[in-house]
Structure formats: structure tokens, C-alpha cells
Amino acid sequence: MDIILKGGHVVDPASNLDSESDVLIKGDKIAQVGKNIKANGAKTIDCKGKLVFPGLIDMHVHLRQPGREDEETFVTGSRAALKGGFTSVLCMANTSPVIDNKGVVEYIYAEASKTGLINIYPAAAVTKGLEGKELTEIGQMAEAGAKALSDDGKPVMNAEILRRALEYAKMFGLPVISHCEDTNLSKNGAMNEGFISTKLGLKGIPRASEVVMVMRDIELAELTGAKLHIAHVSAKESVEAVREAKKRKIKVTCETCPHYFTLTEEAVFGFNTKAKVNPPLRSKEDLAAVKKGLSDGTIDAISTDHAPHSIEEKDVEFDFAANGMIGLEFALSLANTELVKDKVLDWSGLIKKISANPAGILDLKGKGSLAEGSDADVTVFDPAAEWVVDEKRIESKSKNTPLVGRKMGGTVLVTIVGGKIKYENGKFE
């Protein structure tokens, strides 16, 4: 059935389309953007007073899935990014097995099929078993379809085989998404280091782990010329030294999450462990400078880093919990609250980094646009809508998140893929 999205405001930067428009879907791809435009027999959905833009892309999420699937499934992330309004996401390799060969590659498009819900496309790892020691297959992956490769959740401390998997990576077009951490000096910390941990007796994890490895990757991605993409930056430093490698026309990107604009490392207070992620919630200072870096373009993309726990993994002693927190359900409307209406970034620059920029710097061909031809992955949201947090309604298998509770400006109303509804006024196709 075509698809008509009636008198809503359009905001696709990757056609510098920001006006009242209507959006025409015929089959699963956008066959007209327009004024008045007429559709005879197509479903009309009436837009007026919302935002319609193309499917967000999350171009760093963790679905457990081989493995874990007490955590999460393909099922149950898919749902809770459809309901944040992700029409995309790039799955990373941490599951078990580990995603480093081919043939996890090719299970991978295989069980995200048989779900149906929302495009999955795996990240490879950059060595086996995330081990860090021997590089994978990286051409075999490349041919099954992995869109970037990544040991994310552990670093590559081996500086000769990040360049090596760089070198090779190149050949291939993909990109390699760095962990940055150096683990010697983040070794048993739990929290960010300073007045906070020393407070809560706790052992800190300085800014430096992070920073030391921005910069040494950086430098590895001069030598090789190949494109390099920073994961989850939280620091200061971090967002200065990307800064200045683009300005040296070194190819690096990087992203940063919700969690790194929203929260600081007071959210930590009272031992909260569903606020313990690697890296850790930093200062006010970090906090200030990761909303810099994205309103200047140094930061390229916002990702949640969805990182499903059980119970179990986290209700536990601080130092002993799990790292990692969800985060699909609620991107959009934190960034709607702290970055759009603290006019940190407008609506186009947003769309920008959480749709249009993934889609680029992963080639995902179709995705991040609505362009004619494009493929009819759509997002509708109401930023006038409220809503607060509530543990029994959130869609993800897990539920560790220090968001409960909290008020949300903007809610998704639609998410379409491909074509067809997945997700309308709360309800799932």
C-alpha cells in the first residue's frame, strides 16, 4: 500500500530540505517529496505540527545476539529502536561467538531477516575472538556484508595490528571503529577520576586512558590513510584532538552518545550502577565540551551504544557491575531536550549526525536520505509530546538505564521501513 505523510515539517539535510512538506511512499522506496501532493488509494497520515525525517541510523548498538539472548534479541532491540524512531543499526561484534568470520556474518543477515522489523547490519571484529592478537578475515567479511570492523568493548592496545587491520581495512572501503581505551591505566577503575571516586572510595578512570588512545589512533590513521572512526568520545581532550586532526584532512570521524550530553558523573551518587558505562560519565567541563564538538561538526555522529545487562549483571557491588546502558528508546528525546531546545544544534544538524552522517560513513546506500529513489525508511515525531520513563513499558529485554523516572520531551508517533509500519501510536505492526 503507498504511504502518504500529509503537511508534516520535513527535515532531511542530505537534500537541505527543511520546510512543510508531503512525503508520497510507494512500495519501499520515497517516490515523492512535495507540496499538495495528490495520492489516490494511498494510506494518508496526517502530520501537521510534526517532523518527519529519515529512519535514524544508530550506528553503534550491542543486540547480544548470538549468545546472550537473556539480554536482548534481535526481537527486542528491534523493537526498541523502532520505538525510538531507528529505522538502522550497525550491531557490534562482542557476542559469543564473536562475530569474526564469515559465517557470523552471513548468520547475522540471515536471523535479522527472519525478524523483519528494522535493518541489522553487523560490525565485524578486528581481530579474533577480540583477542587482540591476529587479525580476522577481513576481506571474506568485507564480501559477506560487515560494514566496519571492530573489537569494540575491549581496544586494539597492539598498535602494529590496529595499522595493520587499517591497511587492510582501506582495501576494503570500511571503516574501523576504535574502542579508546588504554587498559593500563583504566585497569580496575570504576568510575571517572576526581572528587567523585576519591568521595565514594572508589577507584577512577582519568580522562587520560581515553585521550592517550584518541591521539595514537589518530596518528595510525595518517600513516595508513585509511578512515578511522572514534566510538563513544566522553572526553574534552579527546573532542580537541579530533578537532585538529581535521584540520589536518586526516580521514577520522567519531561519535559520541546521549549519556555524554546528558549525565555527569553525579548520576554515580548512591553507588548507581545502572550509570556505570565504559567510558564513564565525566565532569561538567567533558560534558560542555562533547555539546561544543557536536555544535561545531567536530563530532559527527550521535550513537547510543545500547548495551542490554541482566539484573543480575548489574545489581551487584559498584566495582563489580557490568559496564553499559540502553539507550534506543530514549536518543531522540534527549537530544530534542538538551541539544535541540538548548539550541545546541537545530533540527537539520541533529537529523545530520543521527541519520544523514552514519549512512555516510558507513556507505549505506539508500539510508539517510528522503530523497526520490531513496529507500522509504521514515521517522515521525511529536517534539510537543511528554513522557516519563516508566521501567514496565520499555521495550528492551533489559532495563538498565538511570533514566527512569525522568521526563521526556518528544515521543515517536510512526517508524516506518521499507515502506511499511512497523511501529504507530505505541503499537507494533
Second form
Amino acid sequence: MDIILKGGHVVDPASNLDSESDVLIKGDKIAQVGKNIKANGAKTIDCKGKLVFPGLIDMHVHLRQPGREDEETFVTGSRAALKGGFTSVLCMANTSPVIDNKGVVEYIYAEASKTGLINIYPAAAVTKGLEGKELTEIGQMAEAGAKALSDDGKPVMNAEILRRALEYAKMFGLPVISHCEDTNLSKNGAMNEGFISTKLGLKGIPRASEVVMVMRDIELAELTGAKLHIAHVSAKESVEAVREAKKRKIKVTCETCPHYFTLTEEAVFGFNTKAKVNPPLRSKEDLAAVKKGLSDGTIDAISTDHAPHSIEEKDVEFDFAANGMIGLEFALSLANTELVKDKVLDWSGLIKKISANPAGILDLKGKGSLAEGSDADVTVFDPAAEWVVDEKRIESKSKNTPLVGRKMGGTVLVTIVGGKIKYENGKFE
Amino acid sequence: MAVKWTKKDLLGLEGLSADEIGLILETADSFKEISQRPIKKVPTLRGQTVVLFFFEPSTRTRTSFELAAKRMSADIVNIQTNASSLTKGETLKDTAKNIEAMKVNIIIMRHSASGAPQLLAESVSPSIINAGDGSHEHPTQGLLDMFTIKEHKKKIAGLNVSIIGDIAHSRVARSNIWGLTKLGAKVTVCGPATLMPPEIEKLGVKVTYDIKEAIEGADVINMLRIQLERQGQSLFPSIREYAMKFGLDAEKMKYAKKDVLIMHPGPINRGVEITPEVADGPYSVILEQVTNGIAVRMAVLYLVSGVKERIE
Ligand SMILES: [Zn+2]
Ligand SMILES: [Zn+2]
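For comparison with the form predicted on its own, please write out the form predicted in complex with its partner chain.
Shown next: the complete complex, the earlier chain at its head.
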């Protein structure tokens, strides 16, 4: 059945649209966007007073399948995504087995299609087993549909290997997503290095452990002319380095995550392992620099780095707790309150970073736009609705977030994937 | 004293008020008297079970707590383990829940991870006493150091106290800083730049890398134990250089005040952070610290156990 979204405020930066319009969906494509569209027999969704976006794209998630289905599966991860308004995600390669050969890439697509809720694209490992030693069969994985290369969870510490990966990836147009961390500098670190780590007696991770790798990788991007994407930028100096690199016309893009523009290292007080993440939550200054980077265009994308962990991995001594927090269900609300209401970005600027730009960086054809003929992935959002994060109502299989109890601004009403309503008013298809 | 003890746990000195610290020190005074009797036993904790839950080997602190609990007639259980054996299956909380199920009253905990006692305090009902967690706090050591200082100097406020050594990894340093600054002492920390934690001056202490500066004018010098394996972590080039630059010897003692107190939490690396002649010399109160440790720990056990009877 055709679907018509009536009277919503449509924000589609890819087609320069930011006004009240109807959106008509026929089959799995956007058929028309405009005023007063007549659509006899179509299912009508009244969007008056609501916002209509191209489906959100999260270019950095850990779905834990295969290997840790006790923490997340494609089904639970997809439900979390739909509730958060995400219609497409890029899942990182640090699964078990690692996504480091064609077979695992094919497995991801097969399982994703069996799940049938959202678009799940795999990132493929840069090096075999994420060991940082030998390149994976990048060409074969590109043919099988890998959308990016990343050893995320770990950096490629050997600069020569990253250089060759960047060069080789160029042949397939794949971006290399770099988890920037000098593991010598960050070794045994548990939180951001500074006064709070001193107070708590926890080993600090200096910002420099991120920054030196951002700078190194930028130089390698310049050397090779390849597409480099910096994952989860958290430090002020990293933002500055990317800003300079863009001035030098180096092909670098970067992302940050909602926790870096929402929380600071103070969330760790009381040894709160739910606030343990890598890179660590930083200072107020870093948070301000991340916001500035978002507003001036230095930071291209907002991704969640959704990282589910079991209770056993979090409810332990801070030093032994796993890094990471879930993010899919909260990203858009946090962006609403921390960025849009705070006038860091307008809606169009935000949707660029959470839909249009990720589609561009990953070269996802037909995604990230509501232009006629695009894939019918649509998110309807009510920015005025309020809710409180309740652990019992989290869709993700893991509940590791420091946001429980926090009041959230704005809620996703409808998520449409490929022309099918997958989520509507709190209910899944 | 007007202040009443209300806390179930003793996790650190950061969370205590000056009055609460004062109360512990005063209570310790009465217990010290007991330790000097021929029969050193009071029935204060009769029928209560105290668990010594040690994840790090520590003969001194464990023995001191054990004696403190024995002199108060508590039943004592010793659990020695290490953190890595736990991570392979049973978590710290599982183990603690098991101990709790045995209906114990007080758990005294030593752990290599900062914050472990707090995790325990949030999950089980017995009182938790932190006997040292990672680089975070070692509150009873801080208290016994203050008790020893007060015995000699009759006050804490206004004294110049220098803490010298590996400040970054030292829970003793942190507990001393919290306690001493709350009671009005002026604290200087001194050590190699590699062993100085970032922004420590925000705790209200003076930082110097020059040991002479730390010695001059100090009423108390607290020498920290240097862990010898730090040498392999590029934190200082050699033990020899460390001893030359930051070890306290007779030569450097020339800069010290005539009534200075020399302290050390032990165990001492003789000839590294302190030479034998200084450790055993006239200014040293290192053995008194050990004696006072028992009285201070008795006071802490007494207060957290909430026992209302007066000491006989
Ligand atoms: Zn990462
Ligand atoms: Zn990640």
C-alpha cells in the first residue's frame, strides 16, 4: 500500500528542503514530495506539527552478532535503531568471528535480510583478526558489499600497515574508519586524564593518545590520497587537527557521538562504570570544542558507537569494566536538546550529520535523502514530546547507559524502512 | 564532642568532615590506652563477625586490622584471593553476596582496583572498611598518620607536612592529603614529575620536584614506598637515581627542622626512599605509626559497628 505523510515539516538537506510538505511513498521509493499531494487509497499518516526526516543513518554501531548474541542481536539492535529513528547502520567488524573475510560479510547480509527490520551494512576489518599485522582481502570484501574498512575497537598501530591499507582501499573507493588511540599512551587507562582521574586514583588516558593518532592518520591520508574517516572524535585538539586538515584539502571526514556533546568525565564520579567508554568522556572544554566542530562543519557525522555490554562486563570494578555504552535509542533526542535547542545546529544541519553525510561518506546510494526516487526510509519525530529513560523500556538487549533516569526531549513517532512502516507510536511491525 | 558517627562504611577520607575525622582520632585515644594494658581485650565486638577480604597481599595492614578486631573480641574470617582469579567467572559482587549471606557484620577490604570498596558498599549490607583500594584511598593509614602527628605536635592545623615519593600511585598520599587539608595542615607533595598525578594542586597542595624545598620548613615528612617495578615502566630511570634525587638520607636531613617527624607507611625499601640511619634515627616515628595503627583501626571498627556501650 502507498503511504502519504501529510503536513509535516520536512527537513531534507540533500534536496535543500526545510518546509511543510507532504511525502508520498509508492512501493519502496519516495514518489513525490510537495504541497497538497493527492493520494487516493494511500495510508495517511498525519504529521502536522511533527518533523519528517530522511531515515537516520548510524555509521558506527556494534551489533555483537556473530559471537555475543547475549549482548545484542540483529533483531534487538534493529528494534533499538527503529525506536531511535535509524533506518540504516554500519556495524563494526570486531565480532567473533571478526568480519575479516568475504564469508562473514555475506553472513551479515544474509542475517540482516532474514531479520528484515533495517538496513545493516558491514564494515570490514583492515587487518586479519584485527591484529594490526596483515591486510584482509579487501577487494573480495568490497565486492561482497563491505561499505568501509575499520579495525574499530583498536587502532592500526603500525603506520606502514595503515598507509598500505589506505592506498589499497582507494581502488575500491572504500573509506578507512580510524579508531584513533595510541595504545602505548592509553595503556591501562580507565578514564580521561585530569583532576578527576587524580582524585579517583584511576589511570588516566591523555587526550594526546587520541590526538597524535588523528594527526598521524591525517598525514597518511594526505600521503595516499585515500578517504579517511576519523571515528568518535572526543578531544578538542582532534577537532582542531581535522579543521586544519580540511583547510589543506585533505580527504578526511570525522564523526562524534552524542555522549561527547552531552556528558563529561564528571559522569565517572562514584566509579560509575556505565560512563566508562573509549575514547573516555572528556572535559567541559572538549565538549565545547566538539559542539563548535559540529556547528562549523569540521565534524561531518554524528554516530552512536552503540556498544552493548552484559551486566557481567559492567557491574565490576571500574578498572575491569568494559568500555562503551548503548546509544541508538537516545541519539536523536540528545541531539534535539543538546544541539538544536542549544542552537549549535538547526534541523537541516543536524539531519546532514545524522543522515545525508553518513550516506555520502559510505556511498549508500538512494539513502540519506527524500528526493523523488530515493529509497523510502523515513523518520517522523515529535520534538516536543518528553520521556524519561527507563531501563525496563530499553529495546537494546543490553542496558548499559548512564542516561537511565534522564529526561529526554523529543521522541520518534514513526520509522519507515523501504516503504514499510516498521515502527509506529511505540509498536513494532 | 558534638558530632555523632552516622556512616555505615569507611571508604575514604574525602567523604568525611573535619569533625568526623576528629571523632575517630579522639576515639582512637581511648583505644590506645587499652593496647597498653596487660590484658588487651575488651568485649566491644563480641558476637560480631569481621571478614578480612584481601585481594592483594598485605601482611601489615591485615595483621593490624586482625589484631584490632581480636582485641575487641570479634570473630574473624580471613579471605585471601586475587583480583584476576575472580574475573574468571565469579564477580566481586557474587563473592560479596556470598559473604553477606553468612551474616557477617563488617567487611574489611583491600583491593588493587580503585573504587572496589564502593562497589561493595553499594551492593551488600555489612559495613565496609576500605583497607586500601588501588591508587584511590587508604583511609586508616591516613588516620593513623594524623593520629601519630597529633600525638607529637598536639595539633594538625597550621603544620607543614611534606609527602615525598610516588604520589601518582599512592592511596596513602591521597588519604593523607584529604585528611590533613581538612584539618588545616599545609601539605606539600614532592616526587619525580613522572610520578606526580595531573592537576594534583587542585587538591590544595603545593607541588615541588625539589626534595630540599619539601624538607625545609616541614614539621612532618612522610616518605612513601616506591614500588620497584615502576622502573621498568619508564617512570624513573633507575633505583640509584631515584635514591639520589628523592631518597631521604643524612645529607638531606641537614635541611630539616630540628623537631621534624619522619614517617613511612611501610614496608620500607631501605636505602631507596629512606636510608637506614634516617629510618631508625631520632626523628623517626615509623614504629609508633605501627602501634597507633591498631588503636585507630579499633576506633574505626567501634564507630562503624555502631556499638553504643562505652569502653570499659
Ligand atoms: Zn572505536
Ligand atoms: Zn566503536
